[in-house]
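What follows is one chain in structure tokens, specifically the form predicted on its own.
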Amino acid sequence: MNKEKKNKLKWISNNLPKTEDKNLILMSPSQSKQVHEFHMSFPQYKETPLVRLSNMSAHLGLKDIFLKDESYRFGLNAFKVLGGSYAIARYISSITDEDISKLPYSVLTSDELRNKIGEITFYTATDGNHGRGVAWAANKLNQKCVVYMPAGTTQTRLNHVLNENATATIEALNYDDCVRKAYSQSQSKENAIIIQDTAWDGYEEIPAWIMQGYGTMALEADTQMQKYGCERPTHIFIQAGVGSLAGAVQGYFTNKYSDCEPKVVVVEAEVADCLYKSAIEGSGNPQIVGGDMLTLMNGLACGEPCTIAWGILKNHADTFVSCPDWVSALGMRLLAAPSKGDAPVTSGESGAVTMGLLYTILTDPEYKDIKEKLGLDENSSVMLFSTEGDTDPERYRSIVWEGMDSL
């Protein structure tokens, strides 16, 4: 596709009014350490790789690029299970009055606990990875799970959820309406609860637990980066759907490096750029994007910000960027075939958009202004998170092998 015919990147610096910042404490280092200890109790636990793209960074004129490869997480090809599993455990902790430290994997999956708490149905809505993670965790606990998926979801992603013994359907609804349906159904059933990674007034505790669950990934990446001899990242590019992941990563690194925060760039799909539009609007109030939100980046096709995450991001994020699909497709190809000598990474549509954005900013003169504004140069150590692998192998091949750039 001719570059002149492509939609352009849109970006804005964060000039939002600062507020009380009461949600930042949710991602304190001590909290993330506790979450990490919980996840380490899982027999499936293994630290996912932090890939150092030394030759790519030299090619782009940077000091370092580090990329956290979440395609190895618990055999589920995506990071989302970290949040869903921890939130389910915290919910069980709340109904049993047991501290989370007393509920490792071996206890959660025991017949004794199952007999004590009875049968619970966990409801959720998902574009794919979150629902698969919740279904996986519920399945391990021998509990029920009901998952609603939005229009445009592929059969492959539906099958991933069904394979975890969940009840799952693709609805003639967008993501946010699927969330509303899941919430309504959970409210109308006995012994049912919604495990959702977005928040609204009156539903904030569980989304906060999900965000805290992502702290394991941030803590791992931070520790691994230091083993490479890098004291801290100067820049973090992080993708956002509702913003829970972005808020969690921002929160972790802001707490850890409060005296010298990394510049965090929040990256969204163009058709679902609710955080970018919230920054454009300027008051600090979250804005909503509606419609079908058809995009390659299924996992980012969310139009209503998580209020908890937004509270952190509006106080600390440096820049918000809205990306067309071609940015993600470019990132997938760059990671599949990086500079010679760097390890290739299988990164899916929602996982690779930050790599595509970073490359575009550094190589396209049209975006010189954002490069200069961010201060990206030979002293920059950039951290990226590849949040998923080839969760839909057929679509992955269509993009990486056959040149597909958009839907």
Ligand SMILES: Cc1ncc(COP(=O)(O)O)c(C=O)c1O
Second form
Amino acid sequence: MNKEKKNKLKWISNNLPKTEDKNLILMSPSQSKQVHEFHMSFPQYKETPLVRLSNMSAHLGLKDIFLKDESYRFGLNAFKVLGGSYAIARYISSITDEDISKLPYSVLTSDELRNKIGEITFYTATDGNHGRGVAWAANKLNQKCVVYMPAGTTQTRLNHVLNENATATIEALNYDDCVRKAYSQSQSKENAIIIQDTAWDGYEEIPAWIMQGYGTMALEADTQMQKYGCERPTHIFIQAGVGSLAGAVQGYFTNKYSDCEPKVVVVEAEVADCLYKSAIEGSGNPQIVGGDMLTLMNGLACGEPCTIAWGILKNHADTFVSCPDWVSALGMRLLAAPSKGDAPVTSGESGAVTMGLLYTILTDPEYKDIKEKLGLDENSSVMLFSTEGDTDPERYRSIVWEGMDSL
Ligand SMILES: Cc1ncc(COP(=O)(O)O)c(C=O)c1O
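Would you mind giving the form predicted in complex with the named molecule, to go alongside the form predicted on its own above?
In what comes next, the whole complex appears, and the chain from above leads the way.
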């Protein structure tokens, strides 16, 4: 696409009034350690790679770029299962009245536990990865799962959920309305519960567990970075749909490096930039984006902020950025073919947008102001999270191989 015709990036520094920081404790290091132990009980568990893009960072004038490659997570090609699996386990621990440490994978998947708790139906809404993770976990526990997916979801993503023995449908609704449907259905059925990766007033416990589940990814990345000899990231770029992931990552690193917080840049798809709009609005109250929210970045097509995550982000995030689709397509290509000598990464539409953004900020003079505001230079160690691989391989190829740039 002709560069002049491309939509521009929009960004704003966080100037929101600070409020009581009550949600930060959810992501305390001791909590993340406990969640990590839970995940390590899974036979599928293996630390995902932290790739050091040394030549790319030299090319861009940075000290370091580290990229966590979540395409290797549990064979599911995305990080999301970390949240759903932990939340389901915590829900079961609330039924059996046992500490989560007594519910490792072997117990959770046992016939004995299944007989004790009976049949449960887990409801959820998803634009792909979360629902696949919840369906996967429910399937392993021999439980039922019902999943609603928004208009615009591809058949491939639906098939991934169906393959986990879930009942799944693509609805003529957007993501946020699918959430409302999953909630009302779960309320009207016996032994049913919604496992949703976003919070709203009155529904906070389960999404808090989901965010804590994401702590495993942050903890791994932090530990791996230290092994590379890097003490701490100076900057973290993290993508957001409802913001649960961003809130979890921000929360983990703010707790861990409280004396020297990394600058966190929250990155959204422009058609669903509810956190950016909340920062612009300025009062501190979360703002909502509606409509179809069609974007290449399916995983980021959410218009209503997660209330718990917003509590953390409004107090700690440094900058909010709203990105058109071309930024994500660019990031996918950069990671598929990085500078010579760096390991390529298969990064999907919602996984690669931060790489595209970092590259654009550092190479396009039009964005010199944000580069300076963030203080990105030869002393910067930047952490990125490629949160999904080629979750829709056909679309991945049309972008990376054939040059597609936007929907
Ligand atoms: C691959 C991927 N990355 C990032 C996100 C954003 O997470 P959140 O909705 O918690 O902001 C999602 C959400 O589904 C996703 O699937």
